[in-house]
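First, one chain by itself: the form predicted alone, in structure tokens.
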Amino acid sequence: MNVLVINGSPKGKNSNTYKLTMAFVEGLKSKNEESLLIEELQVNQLEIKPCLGCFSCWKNTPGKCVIEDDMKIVLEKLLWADITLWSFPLFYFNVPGKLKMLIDRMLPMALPFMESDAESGGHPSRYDMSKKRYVLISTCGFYTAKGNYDSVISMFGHFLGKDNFETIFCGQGELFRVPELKDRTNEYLSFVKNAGAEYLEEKISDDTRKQLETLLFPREIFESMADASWGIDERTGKKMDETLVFIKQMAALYNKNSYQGQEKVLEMDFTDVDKKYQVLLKEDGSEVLTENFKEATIKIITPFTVWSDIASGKLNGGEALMKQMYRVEGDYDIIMRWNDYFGGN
């Protein structure tokens, strides 16, 4: 069997997308793996230029299009595929320029006579597409993939047919480059993978499809941590220190459910680089001090360095303190059921 990924990114293999489509591949493979030939097209590296609408493909040269340019090897790989990816992140409510340049491309596989019975008119395919599959996988920018690919959906179904693909769409998608979500993050690849293996018998099943829509992180988390993610600061429009975005970031993380009847304190005391934060664990959220500091709960005193890779799993907490690498004064409960605290909802 052939699989084909066409890789819409304009970031190529650093793409979030792409992180999801290797583990579609990956359970594609653990069912069939030796009959299985895997071919990708990185469309950020080919050279394809604009459509002139010429219709010479149809009137001079059927089937053939008078440009030449790398767009010959994609309409031959397409007919190659027996399953087709289409791997990209949602560009303005839809794909990125440079594919949307290449679908545009894809004009020769049509014929150019009226399809009758398509129910907005149509062109019927130049070759036999009934036995190819495809599947659409996409990450975008926002809490939730439900309700921002409705155009997306619409121009696929126009040259695939409405019920010839499948999808997984993810918002929160930027999570998937953040090492220190990488546990909730990684568990969501394996549902990917559980859905590759599934469609290469027959079907995602409804289980994994609802494993796939369930958010990475409840919206209010996640919008917390997409807009510190900027480094701007909302009342002043200036950039925020690094460490600062740090600490915005982690704070949005804080489970309100962790709260025990009274407000605590956490102070993070960076020594490498002179900045101390508050962060404020409240019944209703986590609120970020810069100045006005409150009576701490608990410090943290550490290199940001230190503490930073602790967060992102290069270090182990653990032992970073048993050699004292950081120190941490008053209460320990914090740092004892830090993920309680702090591993979202």
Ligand SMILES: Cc1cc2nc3c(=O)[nH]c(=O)nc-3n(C[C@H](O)[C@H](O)[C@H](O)COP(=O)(O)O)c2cc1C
Given for the second form:
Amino acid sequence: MNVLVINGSPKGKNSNTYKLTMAFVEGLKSKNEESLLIEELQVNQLEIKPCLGCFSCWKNTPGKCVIEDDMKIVLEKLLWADITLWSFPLFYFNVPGKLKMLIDRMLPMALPFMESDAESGGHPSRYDMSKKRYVLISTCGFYTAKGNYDSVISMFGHFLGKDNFETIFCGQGELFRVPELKDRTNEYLSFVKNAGAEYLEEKISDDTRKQLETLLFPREIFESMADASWGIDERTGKKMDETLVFIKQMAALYNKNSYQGQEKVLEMDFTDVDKKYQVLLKEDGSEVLTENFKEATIKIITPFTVWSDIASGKLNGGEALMKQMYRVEGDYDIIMRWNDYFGGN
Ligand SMILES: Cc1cc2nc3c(=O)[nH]c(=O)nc-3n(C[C@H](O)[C@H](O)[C@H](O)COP(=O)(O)O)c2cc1C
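What's the form predicted in complex with this ligand like, now that we've got the form predicted alone?
Starting with the chain above, the whole complex follows.
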């Protein structure tokens, strides 16, 4: 079975979406590795010129475009593939421009005649594509995919056939590149892998579909993290110190359900950069203080480098404490139940 991956992200293999696509491919392979042939097209590395709209591929050289570029390879691969995975980020509620150029250049694959039974008009395919299968895999930047893919579904529906493709659309896509959040993003990728395995056997199951449609993080937490991630102060519009950006993102992950009837004050003293912050853990959410500090419930006294390595998983927090790479003073409850406080759910 031939599988074609078309990666339409301008970031190439550094794409968020590509991580999902590779997890899906892993799932396909887990079921039938020997008989799978997998080919990839990185759209950002292909030379694809815009369609000239000349219709030569219909009237002068049927099935062949007048432009000489890499589109020749793309058309060959589309005919070769049994399963095509269209992988792309959502750009302005549709596919990125270069991928749209590639799609426009698929015109030689269609015949010029009008298809009378197509509801809003259409052209028959020049080739027998009836057994081909397609999956659209995409991430977007908003908290949810719901309601953001109408144009994508409509466009692909017209040229692949309505209901002739599966979709995996995931909001909060930028989180796939945040090492601190990899527990959750890796869990999501494992669901995508399951989807790949199920798809090869028949179809993505309802259980997996439900997991794929569950938000990576609740909207409120995601949006606070996303706002903090740009490193820009909302009031002044100026760039923030990286340690403050870090603290704001950490505070955004605070789980209100861990509140136990009393506000707690978590103080972070970053000794290597001489910066101090407090995070108030309140009933209705968290707040970061940069001045007018309160009496701390717990103080974590640490180099910033050590704490960020712990957060990104490069260092084990417990082991680093034993090795006295950082110190804790006050109520140990927060440090003992860190995931309850900052697990983000
Ligand atoms: C030019 C541009 C347009 C975008 N338009 C949207 C959009 O309409 N809706 C959305 O939710 N995210 C939008 N995003 C965010 C991307 O879809 C998101 O960052 C995605 O995870 C990037 O995936 P990639 O790393 O695979 O390229 C846009 C990003 C850029 C750069």
